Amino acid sequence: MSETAEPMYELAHLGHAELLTPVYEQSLEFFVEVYGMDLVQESGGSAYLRAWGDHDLTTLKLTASDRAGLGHVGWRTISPQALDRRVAALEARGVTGEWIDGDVGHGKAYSFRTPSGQRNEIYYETEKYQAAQGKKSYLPNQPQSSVTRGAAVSRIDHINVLAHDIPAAREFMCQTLGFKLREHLIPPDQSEAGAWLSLMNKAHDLAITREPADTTGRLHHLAYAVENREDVLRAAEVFCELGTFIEFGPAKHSRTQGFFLYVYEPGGNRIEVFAGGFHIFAPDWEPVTWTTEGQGRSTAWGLDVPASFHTHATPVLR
């Protein structure tokens, strides 16, 4: 079972994330022309973007800042009542948050910081995307045509944040918001190095991995999904052709079983292209405990993890 006696289904999915960048114009060009997202609008020093398969109006807010990093991450609840219940649970836990009026694409939200220092918000009201002529799909159950540019990412998938005390960080998310622990990594004679949590039946919506530095609130990576492994391989070609450095991959994760590729956007934030991942349908899923990578491999098929994957995060420490 998860961290709670009974599974809690109060949050529906990862709704959006805000990334900060010191090179706003270059980052915006990357997300549109290279990563393949659409620009919804710009206002107040921020750009609001979407992937072609996102049903909400926008899932990425890109904000000009002096440093790269995570502005905040937003989670949508299953109902207005669930939003009120989760706020009550947070405040009962001693969290001091605040209500905000909302932003482009979503209504009022409760903003707070987690024990690991990242700013989160939970909300329910959201604006659905309505495709303009020329963007409509021939399939009425798709929000937008899949004919696009660059890596052509299809939807927001998951986020990985850093924490010093991973058990405390994941227990907070499980007990107050209803995340379920799916897998975690506890190397021999070491503290927990990573935890993978989800809200419904995905392998993960949120990963929490070890913070190597004396700081808090940092981002490891934000991931958008593509439809299949071939799209990850195609993304690798796109990145190479357009001059984007590939840090890691393409390869297969042992945990989550996802096919992956990591790059840095111009501001320095690590961005993933992700496909696959197993699904969980059993309400009594027992979390999988890893002690090492399978059969001593760094990844499922043996590709070594670059040192930067364990050291680089945003904001970069000066």
The other form holds:
Number of protein chains: 4
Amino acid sequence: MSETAEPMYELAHLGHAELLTPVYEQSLEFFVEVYGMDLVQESGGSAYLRAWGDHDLTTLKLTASDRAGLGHVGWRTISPQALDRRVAALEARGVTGEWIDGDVGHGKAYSFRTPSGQRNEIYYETEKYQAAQGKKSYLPNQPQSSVTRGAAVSRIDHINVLAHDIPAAREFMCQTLGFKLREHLIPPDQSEAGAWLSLMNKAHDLAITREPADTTGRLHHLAYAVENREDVLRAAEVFCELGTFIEFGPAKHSRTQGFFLYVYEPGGNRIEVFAGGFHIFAPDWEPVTWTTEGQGRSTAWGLDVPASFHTHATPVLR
Amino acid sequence: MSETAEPMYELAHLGHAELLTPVYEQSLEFFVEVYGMDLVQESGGSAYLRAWGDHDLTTLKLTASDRAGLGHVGWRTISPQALDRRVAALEARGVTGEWIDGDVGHGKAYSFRTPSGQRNEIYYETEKYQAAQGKKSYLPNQPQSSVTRGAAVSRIDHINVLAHDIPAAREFMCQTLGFKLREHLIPPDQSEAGAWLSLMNKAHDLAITREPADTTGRLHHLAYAVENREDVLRAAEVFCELGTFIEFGPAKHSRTQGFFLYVYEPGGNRIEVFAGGFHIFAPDWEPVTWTTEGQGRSTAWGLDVPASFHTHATPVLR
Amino acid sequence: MSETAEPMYELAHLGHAELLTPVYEQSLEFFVEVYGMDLVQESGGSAYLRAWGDHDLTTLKLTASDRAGLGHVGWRTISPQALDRRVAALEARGVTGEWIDGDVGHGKAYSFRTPSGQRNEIYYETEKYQAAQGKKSYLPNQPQSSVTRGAAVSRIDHINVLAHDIPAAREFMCQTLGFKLREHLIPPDQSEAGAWLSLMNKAHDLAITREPADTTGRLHHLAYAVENREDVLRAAEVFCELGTFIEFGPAKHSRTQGFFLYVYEPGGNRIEVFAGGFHIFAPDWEPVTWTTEGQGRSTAWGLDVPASFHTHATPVLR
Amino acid sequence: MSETAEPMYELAHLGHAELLTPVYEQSLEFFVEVYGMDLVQESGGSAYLRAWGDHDLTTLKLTASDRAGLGHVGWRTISPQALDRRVAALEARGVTGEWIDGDVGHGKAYSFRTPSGQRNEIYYETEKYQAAQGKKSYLPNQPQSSVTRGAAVSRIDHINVLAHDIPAAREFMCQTLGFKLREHLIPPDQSEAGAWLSLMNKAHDLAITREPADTTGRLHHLAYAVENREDVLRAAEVFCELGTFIEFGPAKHSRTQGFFLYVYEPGGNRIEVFAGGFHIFAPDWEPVTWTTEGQGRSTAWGLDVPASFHTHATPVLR
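Rather than the form predicted on its own that you just supplied, could I have the structure of the form predicted in complex with a further copy of the same chain?
Complete assembly follows, chain above in first position.
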């Protein structure tokens, strides 16, 4: 066997995302009452939220803005040393980022824009959530009591951003940060239309799909996980009872095999309730190349994808 | 922040296990017809099997023997270099193992006994399963068509072995191979009774629980995963219809939060059908110490543990 | 084919039950916050509650009393004429009941004691629940918005009472009221230990099991249904998080094949969360006689029945 | 309360259906290997099949024909007397049917065409299935061992036929046979587009929806039930793995609230895998009138209905 380049395990997980919303109060009410998250604190025009199964203090920052979109996405490294190594790798690649002091829930972070225009940051120091007495779970391996309110999402799972040049966007993430390409879609006679990347055992932590418009930096969706498919079906019922528009699902994706349900939060950002997805354990996973729509249909069971799924993103273009 | 020792990601996953059985034909029939695995090949007095979602050629070796038990357990490293590094670490620790040429499904391996007496091996080179035409799945990210036969388990998940000195047993695995301690049980006025270790994002790949007898090297159980809790309930129905004795479950464990179901295969080895379990993403996960049986009960919802669960292991002592 | 006695369809369904509790406030809080019911009104020392899927105004009356137990159980007839016919049949059988004017949610009722000592009533006139504007469901075929609070039970399902002479108790219900015997348990060398009766398509609306003590009129349990087994598992989690003692389950019964979970409400009455159960469509269903514990085990998958399940009932004997 | 016309309980259940197929061998293979039914016998150019949870000997007759469609549908009465009463009622209504001697699985039957052109029969005498030794279930209240093959449907559930004049079609079934109208759809400025009828506790045993073409007697679909929604999702996976085209679903209907999945069997008949649906216990259920598409959408969660669902029926018109 010839020498193999070793896989890189330098980022640990998706740490948090910041969503912008032009209707801050309605968005906040959605994330708490409908999506089922808890508000941790409000400060500086932002709300910091968490799902009941998140071990970190906060995984969602919701910020009042003139329009919807992605403020930034934060990735946690496996160590402070890995943070330094990744910053060095970014800068060697010509990235010009900046160190920030931190935010609610995490310490110093290196903030930069990816080639596709989204602001990302990497950091290590993290504040863990400590449940107050009345919120402790009967299970000490759970950060707090489970919640039944609304869709009752349990933890942050993945994010999907848009890019024009998907091979360039994914190679940047793989080479500088250690993401691994798990699957990608290259329709016949087209350029690459989507790529699914992950850090360790998940099928994806990050998806990059095609930007249809003449803009950069947009968000396709942010996803939180629930435990199983029944929870996704239950969430659909909750959304209908509470008047939230369902764009797509519940159904099973072909890529990642996740069971999905997409809605728009009041600010316009697409939000997913997600369960399942296959696991990846092989350190030498061969990326799966989906080549045809017959084989490469976006849903496993043949459900048509609504047109908006390929066009709607935030910020909405005007 | 002071310098942190970095977490080690050197082993990728549980690769395979070898089970010994005094009733080879009945055990083989169980694993194929009841548990739902496929037979890959038979040679040298052993059967090599796989679950439909296993990406490797084989994950279970079943070997005719005079009594039941664990032949060995195999762990795959993330790279050939990691294999060399782990062998060096083992030998630096005083382990005297030996290189073997490989077996059906994998290449050269370093074989050694752990302090608790089980034979383990580590290896990198692996043969991936290639589905023949009629067995290909409609989903190219799946190694073969899913199966509905019997319990229809989908992939190898974890193994539980017994040890007298659990702190010593787990520290050996952590320090030489990069396992991470996730949870352990220390009942009041007792020594450590159980430890749950994992490699990356799972709650456990390896459990080490207390050996009640004056022997070493025994197996508590081997577990394959199904997708969700409904699949475990369905498996219970299958076992009852097909006459397989259920020892324990379906129910939810407190440690790992896995949804479990334990049966004995005809040879006497305890086999689990497992779903769920929480995920671990924090690179600095603090091990959860369960200290009392009130808090530390083995099942989450209060179901009593049958006495046999604390005493039966293979080989059965005579 | 010789002339067949025609099956009788005279009672429509279990209408409501009245539970007595010595800790009214705690019991009320349990049924609302933990079990997930809505309070309809309080009057005369009683609370009237309903589950979100109940079409009637109220299905549970909770009454402060010196001790726990069953106040009465109410069955709705299929018509006013059927009510008159059933009263005539009861009186022809020597029952001495009395007409009452009605109660919250229903009109005049004929109240009587069964041979096993429980107070029953039959009635026809019923007040349907009308959801106020903010509680209407998006689905007009549902009485109100579904609820996610606590165990979120959806509708009243069945009741289990105790009797010494089970054949006499069930024959009374069958002959006077049109219940049909679906299954019964006659252990070897014992008298009948349990009988499961239903009115139309369910496996049971009424169970009568053996009274172990020298008393009459006791309640074994009252059950509300949830949609599926995952909802029962979810309820187990809710009970644990909220500190409710689980006596038994979740598991699958052999009789009825229902998926069950039993807890005690704070007053001491045993309450079930139930899903599933087989359906009966044959008008000439042959009662299933369970004769041995090997075959006749109370749980389908072999889970042991806790001793309290055979002894605890309300009122608790002092 | 004024005198109420009493509800009629004269038919017990959907007994069987006969499907015609131009590709008999392929259809038979589908129903056995993919849908998961058992073949009971073949004779006279027909196959008689059953699902594992059907208590009757056979519930599906598959007959070779020049084209697909519904041979007939059979309903079982609650008694021989009820059979005579229903025949009298049919003939009083001017129906000209004929007595037939019976068929595999049932005795003499009265066969007639409904106003919408489908051949129906009513009968009482039925042969119950008796499992041979190796097929007996461990549960004596189940007709045979449960099956895991293919979609593993458990029992016949309902049928949907097409009619031009839906009010006339449903009133005929209600007045002569005792069906009860549970829900109907009357879109604005249109005639009635669908009606859902049942006999006892189900939301529907019979659906009658609008015939879009200039023909009569067509079948929309035949449905078998599985236990829960997870089983429907599992069936979707099975259909995809085995190459069966999914037309629609899995998703939740608004009417009946059933969880559905529609495929075409090789002969072209639309076949459903169904779970859930609400229960009806009120003897005076008020039919729910769906009036607008906003409220009356065919799927609960907003999934679009494919055009073929409103046009494809068997026989296919040429």
